[in-house]
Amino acid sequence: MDLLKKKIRDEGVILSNSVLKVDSFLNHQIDPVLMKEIGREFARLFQNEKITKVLTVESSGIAPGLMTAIQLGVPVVFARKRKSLTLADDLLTASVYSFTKQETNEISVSRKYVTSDDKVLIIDDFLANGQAALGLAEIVQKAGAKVAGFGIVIEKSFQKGSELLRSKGFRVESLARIDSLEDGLVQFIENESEVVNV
């Protein structure tokens, strides 16, 4: 997705060989025009899957998840990372380890919002090691629902998440695939056999 790659090139900040900061447009301040296009692209990619729900995790997945849900005409549900007095009973939960924050969180969704009748598209802002994605898939499976696939805004292909999800038979569609952040440069994968320096 060219608009997203341009944003990453122009505004992304490389903090290390494994950390890309995109808080000016994706996960702190949000570019609504970009989010609208991201939602359209995910909806296009999964248009034949008969999606009934979009599932994401708070908070960075909410904007792309919501825009995708609008395009698909379905509800969006987000897994909470924090305990809530209003979300306490009959929960679907999974433990997720965050490599960025170096901590494990229990994510949860009310059982009444993901049911065995659902076909769920999971949306997330980043795919690195795949732990959040697997946690969301676990919640869907505990509900008896079906995972239609994963829509990932930015995939760090040099980490194992994508390979892990695909090895479990999941469909993964990533809008920007990063091959490397080494030497302060973002290198995108345009297709399976090509790396493009930017």
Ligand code: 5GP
The other form holds:
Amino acid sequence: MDLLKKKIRDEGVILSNSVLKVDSFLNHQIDPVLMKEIGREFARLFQNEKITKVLTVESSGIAPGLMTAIQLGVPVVFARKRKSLTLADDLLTASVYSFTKQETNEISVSRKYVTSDDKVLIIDDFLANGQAALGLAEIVQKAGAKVAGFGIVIEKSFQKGSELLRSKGFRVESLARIDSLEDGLVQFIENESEVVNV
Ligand code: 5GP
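The form predicted in complex with the named molecule, contrasted with the form predicted alone above:
Next comes the full complex, and the chain you just saw is listed first.
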């Protein structure tokens, strides 16, 4: 995903050695052209998996999750971080420690929308220590559904999330893999099989 890497290089703001701000295209303002590309790429990567549902977590996972769901022709469900009056009973829940907010949230999904018939593709904007991803996987498993894998927009490979998920046998596809944010520079892990668009 050269377009994504270019966006990160040109517009990403390194807040510390471990936090990248991408508010201009992913976390606040959203670049629809980039989201469309992201959706296409995740759909291509998981096209043979017979996905029945995309699952993400509000709010920054919704845009890439929706674009992926459009391409796959399946619904997208987002886990809620706050209790809602209209989301009262029969919830699947998981506790998630937030890396950026440094607090624990209970995320929840109605049992109605993830069922034992589902094969679920989990999408999120960032993968850091893997807590959000594992919380979503826990919800899928509590529903008796199957996790087909994870589609991550930006993986910070120097944190432990990707290793943790892969060690549990999950398939993880990340569109940009960051090796380091040190010295104010974004260093990507280059992927040999990546198609380079000139
Ligand atoms: P994890 O649960 O893997 O530790 O962290 C993933 C979640 O934290 C993502 O859903 C994302 O919202 C947030 N996050 C983690 N690292 C970053 C980062 O460097 N920048 C931004 N903008 N969000 C991050």
